[in-house]
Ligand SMILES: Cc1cc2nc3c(=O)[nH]c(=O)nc-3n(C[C@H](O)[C@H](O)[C@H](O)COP(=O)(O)OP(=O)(O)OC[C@H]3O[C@@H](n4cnc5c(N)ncnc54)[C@H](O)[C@@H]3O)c2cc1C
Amino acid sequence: MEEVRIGVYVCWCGNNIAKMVDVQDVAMEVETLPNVVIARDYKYMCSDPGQDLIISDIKKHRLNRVVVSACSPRIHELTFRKALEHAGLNPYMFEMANIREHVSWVHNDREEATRKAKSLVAAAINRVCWHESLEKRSVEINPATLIIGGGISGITAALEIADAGKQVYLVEKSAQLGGFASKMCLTSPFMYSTTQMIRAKINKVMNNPNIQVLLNTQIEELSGYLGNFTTTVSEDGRDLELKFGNIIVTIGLKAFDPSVIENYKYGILPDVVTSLEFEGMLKAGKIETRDGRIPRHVAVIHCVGSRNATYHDYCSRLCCKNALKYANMVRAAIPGANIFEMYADMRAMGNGCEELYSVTSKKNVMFLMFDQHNGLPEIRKAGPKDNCDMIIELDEKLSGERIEVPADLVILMVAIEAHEEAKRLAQVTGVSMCGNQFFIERHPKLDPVATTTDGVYVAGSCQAPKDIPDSVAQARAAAARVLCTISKGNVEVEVTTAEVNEDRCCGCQTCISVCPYTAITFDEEKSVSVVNEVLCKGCGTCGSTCPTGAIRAQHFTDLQILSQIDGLLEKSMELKEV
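Please give only the structure of this chain, in the form predicted in complex with the ligand.
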């Protein structure tokens, strides 16, 4: 074996790491370890000068292994692997020790944190000694794209990709395209007509030869990987096999069902309606009570199911500005009506929203504030002497008084929830979900449309409550990412697959039974198992099952991980004894 020459780089991450970990001490300590040629600390390793430092050291000190001790490998492993490549080193001769997310940000004893950092770096040094050069494999990208969900996000992404001349399969669960945008009348804050906007877009989709729309269709199962996915859908009772290289998931949102909130008597009092139902009234052109009268008092209640520990902690983001939209539309339709906005905090943000708020407040709209922690407003049926259908009682926060407000129509600004299909689709596509069942992007700041599954992107309100402009922007971003991979034509994939050592394999075929991708077959002639490296996804399960140790899970070999454990514990023990 060639002489192992390791360079170790301990990052300060500004103050993020340096505040809690004595980075200089870590660098000094690990420099004494076997095979370490040089160890340095530096302010920002991921910056260009930081990477240049590694590149020049590789050349100057003939390094053949690199360890960076910094943030999570999930953030910058690829950055540093690229730096190694620039310096002519195989990118897999690299290992990261996570001393930010797993050390400096989670501990508050500097001495212990420093000790822990040392043992993690020692483990990485031990591991990297056994790293091997791996050759990247390149796969061709099928230029077709599958889009799941035909709301404004799915439609936008489909048009973007189809206009670039590429095939799109647009799969929609319901009988029509458009999603929620086609259920509303005008959009806040600029009051565009959604009907016109969405209808024009749907027409474009329907007439685009590059888009195949599949209505009343669902994706039950998916096979393959980035560049080459396959699924089977049924069209008019016939099975249809679709092949595509990328997927964009745009399954959108669901509106909160307010009947669980007793105070609001939704489903009991006929003129308590949801924002979605009110959009229906606006679309039909008449604002009236269930029995056809013009309401004299209209109340709009904010945060229904949002920002409330019992329902959803998060803010749904759209409802405040929509509530303002409703106040304006009621004012225009019924000039003499009393309009009440009952809000917890006014959070109409974004372009044009503050302006909409000031315009609304000049239109004789009464703004009443309540505090969710002190109880929600309560709606009850009015008595025979009251000059209205319902009474809303609330503790008005600004005046500090308990007041009663008349109402003939109450609009509940219901929360935006993740779609009920989200969990199932997360499993089918391998995308992660947050606790609220919205899909999680690969990185909240740096990679907002990709997911942890290569080749699968998310856009629109299935990722977080979003308005139309934000959904459209994200859909276009996802489409651009997909078009990028298509125009490259092929993509380099992880080569950390499994490998069978024929001499060691006893032919027991245990590995075949555990592989989730049927990537292993049995060579009857040689009486050994063989891994198909195109099908193997590198989970490593076979490696830990094989009784004879014949399987090597590349880049996660027994030797690499055992050395890592050694480094970890030896350093921990040594430091403990000191």
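Hand over the structure of the form predicted on its own; the form predicted in complex with the ligand is what we had up.
One chain, no partners, no other molecules: that is all that follows.
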């Protein structure tokens, strides 16, 4: 066995780590550990000079292992692995100790934090001694792409990919393309015609020879992996088998049902409508009550189902600017109307939205503030002498008074919710979901369109509430990622996967039942389990449940993990005794 020569690099991360951890002391301490040839500290190890320092030391000191003590591996593990490659070292001869999230950000005692950092780095050093070189694997990419959802995000992604000369299968469960955006009249804050915009995009899609549109179609199941996916869909009574290399999920959103909020009497009082229903009025060119009268008093209530722990904690982002749009459109259509905007907080975010708020406030619109958690407005039927159809009662925060507001038409700015198909499609595509059933991206900052399932991307409001510009931007980003993989022809896949020792496998198939990626099959002839290394993500579930210990997770072997624990405990005890 070759001599183990380890280089250790402790990052300051500016003040993120150095403020709570004595990084210089950590470097000096770990340099005395067995097999450590050199230990350094540097302000930003992830920077180009920091990486150059590692590369230089690998060559100068003949290092064959590297430990970086810095931030989360989720952020920069790949960065440092590439640095090792540039130096001619196998990228898996690397280990990262997280002393930012696990130490400096969660402690307030600098001495204790420094001791803990030393223990974590010692654990990483012990582990990396047992790392093995792993060879890269790659798969060929089928140049076709499946896009699930025919809203503005799906349409945009389809056109981007198709215009590059690649085949697209655009699947939409309803009878027409356009999605949620097609139900809107004008965009906010600049009042462009949504109908004209969407119609032009749809015409381009329908006339593009590289796009096959499948309406009234759902994806029931998928098989395969990055570069080689397969599904069968039914269209016009016949089954079609589709083969493609990448998937973009753009299923959009649904509107919150406000009938569960008793205060607002939705479904009971006929002239309490949702924002989506009001959009229908605007598209029809008529702002009127159910019995055909022009309303003299129009109230708009914000945050219906949003920013309230009883329904949804999150902000739906679109409501405030759309509410301001409605105030302007009502003022233009009914100049003499009394318009009331009832809000908890005004969050008019985005280009031109604050300006829209300023303009609206000068158009004789009354803004009234309520408490989202302790005092939602309450709507009741007006009496015969009230000279209006409804009365809205609320504790107005700005004045500190209990007031009554007349209304003939009430518009509820309903929350954006995850699509009703989201959970089912998450299971079909292998995409993770957050607690609100939106799809989770691989990394919120560094990889906002990819998912933890290779080859599957998300765009638009299925990932979080978004307006049209953000949805279009994300769709184009997802399309760019897909075109990048197609242009390469083949892409590298994860190598830290599970492998089966056939001599020890008893054929119980427990691993098959627990694998979340359906990466394991059973070889009837040999009576052993077989891992598809392309589908496997190295999660370790199979290895932990195997009763005979026949499954070994590469790069996470028992020896590596136990050595890491030993290193942690040994250093912790040593520091405690000192």
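Numbering follows the first chain given and starts at 1. Because the structure is predicted, anything quoted here is derived from the model rather than measured. Under this definition, the rigid core comprises the largest set of C-alpha atoms superposing within 1.5 Å between the forms.
Once both forms are overlaid on the rigid core, the distance between the two CA positions of N387 between these two forms is under 2 angstroms. Once both forms are fitted on their rigid core, the CA atom of E499 lies 2 Å or more apart between these two forms. Relative to the superposed rigid core, V36 undergoes a CA displacement smaller than 2 Å between these two forms.
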